[in-house]
Amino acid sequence: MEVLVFENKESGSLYAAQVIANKVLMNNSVNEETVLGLATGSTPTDMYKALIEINKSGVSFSRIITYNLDEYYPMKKSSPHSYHYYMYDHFFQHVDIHEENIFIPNGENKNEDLSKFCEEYELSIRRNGGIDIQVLGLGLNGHIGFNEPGFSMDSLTQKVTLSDTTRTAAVKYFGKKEEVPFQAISMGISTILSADHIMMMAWGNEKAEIVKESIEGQLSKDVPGTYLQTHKNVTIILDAESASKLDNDRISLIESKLS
């Protein structure tokens, strides 16, 4: 793992956006698509703001193909709580990406159609050559995507049951816990780990303990974030607060990379 610590989430988010922009520029120069796996929630919002400005500065996103990590289920696309709504509000409607290149799990599917949808999602990713850069946040219980503690490394896109910790964390978006769905559709851990490059971001003191467990802990299905240790190309992007509980050896390694 490459662990980078920044002064604050704004500078860390700008770095993440620049990594994506550099990949897009390189692929654009040879007329190739860039396939991105995208996350939602509070963690990547500043990254999306930075990407919008990069697009306005002249970097075309017309050859980007995107696959979102997850969506609540059931969930109407038009709901302000949906990740479909989030992505258009925070990113897609502000840049020159093509509608046909946007893929988000469909929370409007009938339950009996979900298995086929999930299989098609996996096939679509493979048809487009796999994900170049996968953006991740990290849940308070170590979940990546909506892959909660207990999920195996070989899991694929599927319907999942959300933990109480995850549902409680979502109350700030829904207002009341009873409004938070009990289920979601999520890329699997195997799907995430198949990406060429993974960028995981985490901000704030509340993430410090789970960041430490994910980076320094033993590989464990109880903390899905530890599965990232098995990937050959992972960049962990932190602010000083989220990195505050890393051990001295780790801190001495990353202090030289402060931006």
Ligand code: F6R
Contents of the next structure:
Amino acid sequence: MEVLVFENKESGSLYAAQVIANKVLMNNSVNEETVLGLATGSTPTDMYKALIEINKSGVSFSRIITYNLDEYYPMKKSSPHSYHYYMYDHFFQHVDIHEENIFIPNGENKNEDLSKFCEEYELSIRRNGGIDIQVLGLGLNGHIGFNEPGFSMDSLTQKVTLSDTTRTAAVKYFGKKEEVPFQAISMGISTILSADHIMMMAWGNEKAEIVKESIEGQLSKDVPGTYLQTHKNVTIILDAESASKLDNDRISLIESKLS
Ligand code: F6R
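Now show me the form predicted together with fructose -6-phosphate; what you just gave was the form predicted on its own.
Everything in the complex follows now, all chains and molecules, and the chain you saw is the first one.
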């Protein structure tokens, strides 16, 4: 695991965006697609801002294919609370990605169609050659995607039940806890772990404890973030606060000269 600590979330986000841009540039130069796994929430917003600037500066995203980690269920795409809405608002509508290359779990599915949809989501990722770079945030309880504590490492894309911690954390977006859905559709842990490269970002003091547990703790289903320890190519991108509880011998300090 490569653990990089940046001065602040802006410089960490810029670094993450540059890693993506380098991959896209390389693939564009040989006319190949770049397949990205994308996250929502507060963590990646500055990365999306940086990617929009990179796109404006001439790096084309016309060959990127994206798979989002999750969506609330049930959820209308048009709702401002949906991850569909978030992705268009923060990223897709500002760049030259092709609509047909955007894949987000569909919270409008009928319950009886969900398992077929999830199977097709997995197949679609595989048909496109698998995910090159998977972007992740980390839940306060260690969830990745919406794979909550207790989920096994071999889980695939499926309907999941959100934990109370996750629903409470979402109140800041929904206003009232009663409004927060109880369920979601989430890419599985095994799907996430089959990406070539995983970049997990976390910012701020509130994530310091769970970052430490995920990176330094025993592999455990109680903290899905620890599953990342089993992957051969993971970059953890932190700011000084989220890294503050880590054992210092294990981290590379990056002097931020990027911003
Ligand atoms: C979002 C997702 C979640 C978040 C996590 C952290 O698509 O899959 O795992 O990354 O809940 O959320 P924030 O970034 O809001 O702290």
